[in-house]
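Let's start with one chain on its own, the form predicted alone, as structure tokens.
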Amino acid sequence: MEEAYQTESVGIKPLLRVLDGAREAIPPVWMMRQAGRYLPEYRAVREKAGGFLDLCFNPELAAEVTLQPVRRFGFDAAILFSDILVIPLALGRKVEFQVGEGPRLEPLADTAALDSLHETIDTKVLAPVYETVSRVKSALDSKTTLIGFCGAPWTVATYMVAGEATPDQAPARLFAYRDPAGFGRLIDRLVQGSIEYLVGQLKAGAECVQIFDTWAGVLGPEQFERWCIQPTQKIVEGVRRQVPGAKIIGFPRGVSAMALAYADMTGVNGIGIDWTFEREIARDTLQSRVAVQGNVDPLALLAGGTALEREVDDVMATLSGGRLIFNLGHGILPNTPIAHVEQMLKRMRR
């Protein structure tokens, strides 16, 4: 077990420290998806707000949702109230949200599509949400970190060429197999984008970033490597060149065996496991190299009582003797009761 340090004498904040290589007796923690439709509060901004992307877009009323769930439940992190599918929007392509179905872009269909990707971000599209960085980070505390984000280049691509979500992301894995040059030139647009996109975050206020590859556990372990792996470390390198000594959080949902993989070869340093990834795997390989984030089952949260007290109770039993960020293994459900939130923070507390 490593020595726990008291964060409060040394002035620095306490997932910042789990991200510095330091173990924290009582782990940081916050919520993937932590402001959102479970909270009453977000729900009558959102309705103010209009469309989704109209809530992003608009610095005043994405700092306030990002700020609720800070308020109310005293999480050592705020995550910005943004969107992975922004990238897109800034590269010129049209992404619409549509109530109850989930995101829609013009799909991208063949190589010839990509000729119409303008060639670096539009910065005016992604300026307000910049502006909702500089908000929120001046109206935190000294204790609590503000956390900047993206999707993966991998994740991004499979909304982009499909123009939707889908079961197990065929259209972009039929793309990356039938013209893995032209598929690769979408990833090398989308990966200078994110660096860009992250280095205007930090450099607006967030003190770390987190790289959301949700699809990633679709992926055999070759395509797994060429796809996931080597653009986050080409993002956590580029990122770093302007920002050096860059916090990042990598996030590849689905996978285990090739974690370990992803840990060294990225240079993130923390990793995000999923509900799925086995908690005494998680402790014996990758603790010792990065900071591990995880990883409460959300369907244990939204169970509650008992459940969701075993739960949390493995989670600290296990990870809790290394470097841990308490978090769930993915984004809180909207239909959570929020009691249910207040019962695993206090057990997680005790």
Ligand code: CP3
Given for the second form:
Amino acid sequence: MEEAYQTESVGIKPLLRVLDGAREAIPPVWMMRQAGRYLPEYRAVREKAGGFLDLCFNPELAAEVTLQPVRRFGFDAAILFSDILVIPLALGRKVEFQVGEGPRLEPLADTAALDSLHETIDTKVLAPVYETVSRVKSALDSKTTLIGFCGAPWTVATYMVAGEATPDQAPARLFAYRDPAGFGRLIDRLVQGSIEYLVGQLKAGAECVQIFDTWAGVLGPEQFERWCIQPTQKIVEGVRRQVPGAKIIGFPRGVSAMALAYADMTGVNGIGIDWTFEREIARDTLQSRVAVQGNVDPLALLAGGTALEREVDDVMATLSGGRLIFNLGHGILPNTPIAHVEQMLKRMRR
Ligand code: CP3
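Switching forms now, from the form predicted alone to the form predicted together with this ligand, please provide the structure.
The complete assembly is shown below, putting the previous chain first.
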């Protein structure tokens, strides 16, 4: 049923067409973190909702902020408003967001602490997210794609182990070196939870999903293969077993050359690249394998002016000859002027 639906919608939705192997003269465009603090309409809803997690679990308000950037800018995709850290929450961990400080979790110090995790994710926790997905889906027009997402097991594990954002993810890397079998158990639990979570989103109406591996770039090649590529491959396989043909974008941030192995081994349809990735290399090696998504430097977007024009022109000149989903190399920064987003869109669509 899902498969029939997806195949049907590929024809009219530019983003799905690109993930399916086509090239678009004017590439589909969206921005990571497109629903967020740079928008006054987001800040207004956020205030009304209370805490950040209250907003994530309020289907009416979460659907509203998901749709805001699509209405304002006419993006080709809406991305579900939620967070990657709802999975630790559904596994029984405490997760909090303090204003201006980022996430705080109870740290998972050792293997013994793993025993306190639920065996499987608590579906009651995630039910409001699925409701958000179906609300957004019924509000979107026939050309706009709805993207669901989860964090990759490695990236989610880095927050679970450290309990907060750290500059180099040393706590999770140390855990993995000292006790690979124990760390593997945590990763496996996250793989199973992520499969269930993504399938839930796809069944609720998401038309493709993105796996955010924000901290992939801190790992050496061997560790990257073990903790990022293999778990992602299991998620891709597990999701497609239940939703055949599911479209999946991977975002292994900061891995440059290792993106090739990631493309070949995981089976994703598209790869997000950050702004440090050489565009010629993405064109020559990645675009024949998968769709490429990216990769304007969010700081060039913040700067605006000629710096932004040069950045947009370079992405288009180098990558728009192949399968491209135009995007940033990472999330939009909260102090970015709205006029710069308009400038970027005007420039890339001309
Ligand atoms: O618009 C969208 O992209 C959809 C919503 C979305 C959010 N987080 C909302 C959010 C998505 C896809 C995410 C993913 C996410 N969350 C990642 C992976 C992508 C990335 O940016 O690297 C990570 C690492 C997280 C964990 C997380 N959530 C952190 C570290 C923080 C604090 C840093 C920050 O930007 O404030 C968050 C909070 C968060 N998630 C906000 C938003 C809009 C800001 C909170 C607020 O509104 O007060």
